[in-house]
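Shown next as structure tokens: one chain only, the form predicted alone.
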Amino acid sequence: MKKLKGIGVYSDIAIGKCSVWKNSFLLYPEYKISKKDVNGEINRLDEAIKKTIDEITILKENLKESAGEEYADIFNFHISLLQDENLRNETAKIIKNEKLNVESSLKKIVLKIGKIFGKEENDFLKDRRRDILDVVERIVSNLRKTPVTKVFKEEEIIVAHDLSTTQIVSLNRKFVKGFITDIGSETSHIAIIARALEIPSVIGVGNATEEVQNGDNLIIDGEEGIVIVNPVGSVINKYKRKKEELKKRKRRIYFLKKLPSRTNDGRYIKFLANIEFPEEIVSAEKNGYDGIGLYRTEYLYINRKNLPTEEEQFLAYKNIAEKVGKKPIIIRTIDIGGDKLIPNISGKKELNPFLGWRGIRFCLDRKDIFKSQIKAILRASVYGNIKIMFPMIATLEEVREGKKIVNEAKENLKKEKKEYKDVELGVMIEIPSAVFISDKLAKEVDFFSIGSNDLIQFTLAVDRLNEKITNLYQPCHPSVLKMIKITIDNAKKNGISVGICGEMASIPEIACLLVGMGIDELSMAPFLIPTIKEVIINSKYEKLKKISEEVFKFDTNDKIVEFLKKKLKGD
């Protein structure tokens, strides 16, 4: 028996023997045809892109009638490639001047995009590669006439290196169990696909299509990223009770979504998503959200050769408020630096980028940018309850600034013959600079939200992604729960909302500590929404309150820790 780690996408187990899949497209030797044969190879490069373009035109409708448009909206990519005259031409091309058949061709093709795409690590990047080479696996399955995927005839476990979006909507859930896969990330594609047709999967494993064979038995367990190889007896039933567990608990969802959002004693509570795409806007309605307390931009920016327009900002952001309808959404201004740059903008490499030209200074430094995508979320906020908020805010001079920005964005719409509603804005108070003016911030805004994430590695001076310092990444410090208090006393006095969007919200036992110190809103990704709001809604504040007083007696993290749950345990 042996364990392996990846990302858990879906919270499911799948238990069931294995089917290693290795997907053999780029294999298939090049052949050389005559000049006799040219035209017959392009006919038949034509009759597949048209049957290709049938049939992810087909998958696309059946994955909107199972899962919703957001999702499937991710097809228009594939149905754009097939049918605009490049790919088509460029292949024709190949098969004229080299005299290659369509396989080689197409081949070559592939190996030309995946080299240009290669020079970035982008998820994004590699979304779109990985979405090439499935449409031209597609058009080759279809020139061979061979299955793209695997036809099963009894219950199986998929391992691949990879997986396509067409081959995951494909599987026939009759017999596919589960998947796993050697690369992905939370973000990918195939994790957005996964959890939209709520399938147990573990993605970006490293290794296991070497770790595995076929036939052997398999635990998936999505919750946790963890897969377990040929597990013994009592380990398989410890997961068939963990499966019935999850069950009862998505049954538990269907009637939390249904209760108020606040404590036994009354003390409502927002229970916010945080999201990145729009297709997330399923999941927060599936698990019951209050609104969107972050909505990220960033994607609209990253992996692009031009900047987004004002229109094409404004759409995207007007589709988000029509989805949402009356809910709040907290939209942050553009956030780039760090580990998201824009490909020439950004500037040379930094020593210390997270720490360095990001968030509200790179948009000061850079009003064109600014003002643009403020000008579409104001045009935007027409449609919706919008709010803006600005990001990594260590002065009261950004947040002037920022504001004035704004105000001149609304004369240039009024200018323009554009119509926008007035906005709350808000700040992210994620350095420990922000919390101690978090007094004067308060009479300059509308709203506080705690990044706690980046609050803890300021304060802490600790990278939470570096394994040799995790120990240090304590979000029950002393110190930086003083911090979260200090910011939220100081926006009671001032009569403004404050949440906080990190991790800490996720947590339940930490959850219940933010609601007893007085915050207002909890923002998580949406499947922890139902964990929480069931925490919280069989809670009294007055004991919360209690509690988060007391907290203070302890000195480190561990023994806040300890305390937290043995208050909340009822011992």
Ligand code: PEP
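Small disclaimer: the values here were computed from a predicted structure and weren't measured. Residue numbers count along the first chain shown, from 1. First, how it differs from the form predicted together with ligand PEP.
Rigid-part rearrangement between these two forms places its hinge, out of Glu411, Lys326, Arg251, Asn207, at Arg251.
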Contents of the next structure:
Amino acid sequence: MKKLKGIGVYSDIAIGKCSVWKNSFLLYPEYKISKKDVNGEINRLDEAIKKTIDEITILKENLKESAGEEYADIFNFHISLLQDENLRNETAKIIKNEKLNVESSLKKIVLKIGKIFGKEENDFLKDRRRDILDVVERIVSNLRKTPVTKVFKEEEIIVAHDLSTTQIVSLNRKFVKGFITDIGSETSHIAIIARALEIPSVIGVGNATEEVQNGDNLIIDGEEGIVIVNPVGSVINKYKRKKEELKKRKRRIYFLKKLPSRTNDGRYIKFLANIEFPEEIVSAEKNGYDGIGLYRTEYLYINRKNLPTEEEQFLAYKNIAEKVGKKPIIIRTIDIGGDKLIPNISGKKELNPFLGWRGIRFCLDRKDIFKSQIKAILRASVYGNIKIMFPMIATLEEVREGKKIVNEAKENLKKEKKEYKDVELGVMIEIPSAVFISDKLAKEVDFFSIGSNDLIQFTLAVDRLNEKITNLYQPCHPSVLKMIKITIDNAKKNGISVGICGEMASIPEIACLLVGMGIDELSMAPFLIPTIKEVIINSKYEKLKKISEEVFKFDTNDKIVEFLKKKLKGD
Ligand code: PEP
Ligand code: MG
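Since we've got the form predicted alone here, give me the form predicted together with ligand PEP too.
The next block holds the full complex; its first chain is the one shown before.
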């Protein structure tokens, strides 16, 4: 028995025999053709491309039905590549000039693409390269009349170096219980599709195809990102129980979704989702969200060479607004900097990037970029309940300056005769200085959202990414809790709402404490909403309020955590 670790993609368990897929795609025979065969060979290419377009169009339709249009749109790139003359003409050129068969000519193209993308790829480029390979693989399989996906006869778990998006969509779910791959990242297309199709899977295992033999028994734990090879009986039983538990949890989620978001004694709390990609709204919806508490927009800017245009951003925000409907969406203006840099724009790597040219500081220096984002958000607000939030606020001037840009953006839109709506404006409270002027800030804005991830980092001077000092990263340090209390009280005194969108909101005991302190909204990763909602709706606000008053009797993080656990047990 051995254990492998990767990234869990979909929280379910699969148990069964595996089949290891070795990719032989580039191993087909290479041969020369004569001059008179050139046209025939190009005809073979054209026919195979046509067949591949038909095939992928069918897969796209199937995926649209099973997972939704936004997933199916992943295949637009495949289809456009096949319809684009470039791939066809480049291949035809090699056939003609080098007198090579189609398969070998395509192989040359694949190798060339590999070189262009290089080794230091980001996820976006990796997906693109994988999609190109996927397309070529399908053309070759149509040329050689061999299926890309095998015909299944019995249930199995697939172990592969990598799977393409079209392969995953064509898997016969009657037989395929799950899959693991050597490569892949959290946000890669295979992860997105496997999640949408609810396939238990662990990706990015590293060397699964080496560690696992054909016919081995496997357990895939898609929640923890663990693969167990040839498990003993007791372990199999444990995971069978876990599978049952997960099934029950899913049923519970279904009922929880229908229950009102309020404590046992009637105080309403909003359970919101933090998202980075529009695709995550599907998961938020499934988990019963009350709105989006934090839409991190940096991902529209990074992983690309140029800046997104106002129009492109408008369409992205509009798309989200239409999906979310009447529920609120807090769009955070770009929090570029720190660990998220825009190539060519963020400038040289800084010595202290987390304290550097980032968030609102960057935006106020690059008003052109900032204003184009604000204009896009204002235009999209016509389609939903959108609010704007500024990150990394340290001073009052920054908020006032930011509001000025919002007003200028509105003036510009008026002149351009583009529709927009007045939206609520809020700030993140994630820097200690903002906490201590929160009485003044509250008079400038419509809401606060506490960014506890950074607030802890800046309060305790503890780098949130440094593994050596995780013991100092203390959410319940009395100073952090006092800051949160000050912020909530100042929001209340000024009649504005206050939420929290850092990880603290999704730790059950702390979520209870925050509700007791008077927080209005808890925002977290979509999949954590049911767990937190269940704890809160089964608690009494009056009791949580008392606990939150008592908490300051204790002087260390550990004592406070211990106190909370004891008090909330059996609540
Ligand atoms: C935070 O700082 O708590 C927060 C939610 O923002 P980010 O994690 O994106 O910095
Ligand atoms: Mg932050």
